[in-house]
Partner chain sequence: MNNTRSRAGTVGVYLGLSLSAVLFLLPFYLILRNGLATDQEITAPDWKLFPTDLQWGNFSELFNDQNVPFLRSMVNSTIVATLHTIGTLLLASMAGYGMARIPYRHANKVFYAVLGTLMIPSAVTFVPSFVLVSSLGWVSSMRGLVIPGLFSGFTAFLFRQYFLNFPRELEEAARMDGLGYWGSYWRVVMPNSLNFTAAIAVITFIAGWNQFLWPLVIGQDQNSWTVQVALSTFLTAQTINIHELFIASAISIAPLIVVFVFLQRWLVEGVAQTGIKG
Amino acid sequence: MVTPQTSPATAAPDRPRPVRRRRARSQALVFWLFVGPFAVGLLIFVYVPILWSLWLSFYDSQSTVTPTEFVGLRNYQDMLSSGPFRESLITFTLFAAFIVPLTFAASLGLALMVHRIRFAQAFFRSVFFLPTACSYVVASLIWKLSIFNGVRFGLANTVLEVFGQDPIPWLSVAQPPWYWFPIISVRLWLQVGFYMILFLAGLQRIPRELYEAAWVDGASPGWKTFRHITLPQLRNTSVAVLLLLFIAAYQAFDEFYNLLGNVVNYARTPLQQLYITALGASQDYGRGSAGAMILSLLIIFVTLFQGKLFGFGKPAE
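Where the form is predicted on its own, what structure does this chain have on its own?
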């Protein structure tokens, strides 16, 4: 007996239009209930201040956030001429030249070691990640008062004394620039665990079949498999880590402010200098806004250049 075939149109008739419209409206309502407060907060607390700072940067406005006299690009010329803000950009460049490659290498090395061990992996992952939960202010004060305090009984000078070296005033002199050791080490200790977690997530996504195929072809575990398999598979993670490290370096403030104080003028970051310009004795919001715009453009330029250079977002080879 031949069973009569039912056409798809008769088997699954379209839902009535009013029902579909109600469902679409319900989904849109749920979407805006979740996203709406975040979008409004983003608009009010992020984009409006950015646009207001851009507007303010073309005006002379001291001790007031209301634009008074239009000065064109004069605030930008003043900030980019020889002065504290340009010196702070040089300080940042030195800081980024040390902290970005050091953090990248240390976090990748830790992730490779933690990924390989077969026991207590969760313990080591937690131990290395724990400093990320510590405040920059608290860590800076510990570094300043206990480890690099510059007196004979400080931890760093005690270690030097064991090797027959004289105590070093780590934070109180500009030459030689010993202050870079506390600044670099506290930033490294605080953030290396976070980037280790990102690399661990990337390592766990690499198919094990790639390594097994390489071993069948005669490649031995070690540098060759790391160079030809692990590193290319981690390309997107590596680019993301580099982007975050550069942005974090541009935003460095807490460790400089708490380790060196506000009176030291030989190592100020751009944010620290903008803080002094806009909220110091002069309260020059026009120049402070111009400096903030310059810093934002630098971050955007470096981010886009890195993404273009390393092919951020492209699939792994």
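Computed from a predicted model, the values in this text were never measured in an experiment. Take the two forms, find the largest set of C-alpha atoms that superpose within 1.5 Å, and that set is the rigid core. Residue numbers count along the first chain shown, from 1. First, how it differs from the form predicted together with its partner chain.
The rigid-core alignment places the CA of L33 2 Å or more apart between these two forms.
In place of the form predicted on its own, output the structure of the form predicted together with its partner chain.
This part shows the chain on its own.
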């Protein structure tokens, strides 16, 4: 597998140096021809904004991107002290506490069921995967105007009526927080199929011999084999799924924005709060940037922590 390109030193040990140097230089040129367009874009549209944002976060910059008044950490203090941004972090924590385990369990459950059957496997896989094609906006629309509509009509209230229950104003009342039902269920519906596919791929990689050996050892298929074979073998997939679910929950915006709108002041996600701070009436880029930095640090911290905890990134055994 060793080619002259990967190890010029062994391929041409006694060639004169200038040739090798010229060759290295031309290879550098070719490298940048391939990677350059992408790297430049990454620099301009990812690195520059982040650094610019970092700079803005230390300045008082309302409606301007070239501020002059340095305020140090005040923007950070303002964002973290009691107020809508801190409340949004609580909203996110609650949301993640619901959606991460629920999606994990539901997608694993569906994957186990689909994996087990022979007949109509492709059909069921497609049905559960289909919502992935739907956008959060369209799903929110169905949820808001058809399923979890207000007091008078809507599918959920019709079902409640069948059981003799009073209709519930799902999205318009903050206390009690009925809005969690539509918020959680819409995301569950949209993303379960995606993670089910990941689990299915993981299940297909488990060698059959493991189950056969367990069968010979007297373990009947069921909870025991699931606990001692399936779950440990799905470890890498599970860690990846948990991490992806967490990141996705933390980026929640679309369904909160479309189901609850920007008018209500309960249950806003951090991203929604940043949207309002930076692009709303106040146009406060300084505080918005500080918030973005706080969120970035949070996600980096959690990713690294989770990586340390689960050994994420290690090659599969």
